[in-house]
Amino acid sequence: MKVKVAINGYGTIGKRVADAVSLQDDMEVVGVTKTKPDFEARMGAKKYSLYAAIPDRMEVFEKAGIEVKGTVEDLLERADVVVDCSPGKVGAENKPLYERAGLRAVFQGGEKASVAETSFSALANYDDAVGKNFVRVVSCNTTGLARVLAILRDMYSIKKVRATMIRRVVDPKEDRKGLQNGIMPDPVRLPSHHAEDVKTVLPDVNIVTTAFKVPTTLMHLHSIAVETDDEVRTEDVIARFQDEPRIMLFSKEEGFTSTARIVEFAREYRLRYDLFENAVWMESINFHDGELYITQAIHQEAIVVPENIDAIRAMFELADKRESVRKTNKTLGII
């Protein structure tokens, strides 16, 4: 059985999914939408079958010489599941049209938590995406805090978490806007969402977050620090991340002493530079006075891929979380 895939919404993360699906042996694309006829839209025309995301712009498509197979609606009619990738808040107003035509839908992190069964991070909860119609796939920032505490969730007892994210501002296609110059608390009034949103995966996590945007777009980056019942030897949070394939450990060793550093590393080790992983600098997990550091950084438009994926297979019962797991890493080569 290969189960049939949507992707509305062609963009960042939209088209990401689209070519993990199609690396799947138990998955196929069956068409991908797009709003208007971008560059976007020109490229995944010639990858995929292109519809038209709202119906009326069709005659648009067609005067742009991009060939559309029909609207969304159309698209539907052919697919097992939608995985909603518009921008935020779209998903929810999405979620009827999918309910009508008696589909599953799978959403983004920029939705809030309301408009799924649950919630989903594949190393925190897999098994409550088992058997569900609508999942939503946490955030860039939250996938990355989920994965390291349901790590560390299984090797001592958590008191507290504290997290401060230093955000990218935008994507690096997002030419029209963004913070020029400055650091802005986003937001201002503490704590931020995502500690709420670490919850919904993780919810006997004890976590306070906060979260400020920079003038960058590369990657976001976290300081976490994390209390324990327990006393911790950093060598065993090493050893235990490098046994794990979602987490990369860089090391400043080796020259990785910035964001800039390791997006140069991905663009040589992967195509479109997509870090499926948390990047974890080894030198910053450290153990002191009751309290476990580590700095990670986190690729926004790569680190939800995977999560996508192994979604798809818990809603429709294709695999357990092992099984789902290794097939989504060995096929997107995390390794």
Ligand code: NAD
Contents of the next structure:
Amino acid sequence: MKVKVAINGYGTIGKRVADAVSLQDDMEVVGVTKTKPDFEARMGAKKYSLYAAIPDRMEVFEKAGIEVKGTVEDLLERADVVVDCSPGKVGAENKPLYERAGLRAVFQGGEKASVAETSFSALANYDDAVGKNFVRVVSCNTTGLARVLAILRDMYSIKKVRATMIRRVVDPKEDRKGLQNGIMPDPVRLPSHHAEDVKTVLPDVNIVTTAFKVPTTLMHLHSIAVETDDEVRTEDVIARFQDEPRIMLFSKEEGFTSTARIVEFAREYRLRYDLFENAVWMESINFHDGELYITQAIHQEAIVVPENIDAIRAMFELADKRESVRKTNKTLGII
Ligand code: NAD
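Let's see the other form, the form predicted together with the ligand, since the form predicted alone is already up.
Whole complex next, starting from this chain.
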């Protein structure tokens, strides 16, 4: 039996999750939704059955010559699970719709943790999502932090983590808003919310975070310092990261001097230059005076895609963590 997956909100994350679901042999896309008949809707309708996210807008799509199969309610009737990829906070508004339809739902990181029974990041807490009805995949920044910290937590006793996020201001497609020139403390009041979000999937990790937005759309950048009780051998961390498919090591020596170069590589490597992996700078991994330093870049549009697939498998108990992560990695080309 294949799990029937509906994608509510075919935007940046929704289109990527839909394509990732279609690559799996244990799940299938039964349809996607759009609110407006724009170019994304036109492209979505070519690949998938398209439904109107807002029921009284069916006519608008028809007028624009884009075929819609029905409303979001019609789509939900055909699904076993919905992946809500609507804008931040809208997922919580959509939740009663899913409850009325008796459906399980995966939410995204733009929602509050309270929207779901558990927050989720595959390497950190796969088992917490097993058999659950409502799961929230944590945000791009939190996924990036949680992956690295889940690995280190299994290797060492972590005393404290300090992390600073230099955040891309908006996604590449956003042309109506955006920081043109300047650096924006966001949030201004410190510490930032990212630490609390990491604790939703790694409750035992003592972490504090700060965050700033800069005028770039390509990737986020994290500067992480992990204070440990143990002596850390840099080569052990590098070896473990080399073994973990969801981490990709980049080296300055090879020409990776900035996120621009990593994206240039990813443009040849994957469709939409999606980098599902944490991009960790090899030379940054260093143990100094009781603290392990790491600099990593996160492709915000892609990083949570594998976690959405793993969340569905955990909820439907289709596979244990090892098997699900292996399968997701294989189908998405994460090696
Ligand atoms: P987006 O704006 O690119 O896409 C959202 C889509 O939802 C759009 O197609 C919009 O038409 C549709 N939509 C609007 N109202 C809706 C409604 N009421 N019901 C259903 N669909 C509706 O947004 P995105 O960047 O894909 O973000 C989606 C979620 O993923 C948010 O929670 C966000 O925080 C999270 N997220 C985003 C990123 C990122 O970098 N873009 C990374 C990780 C997580």
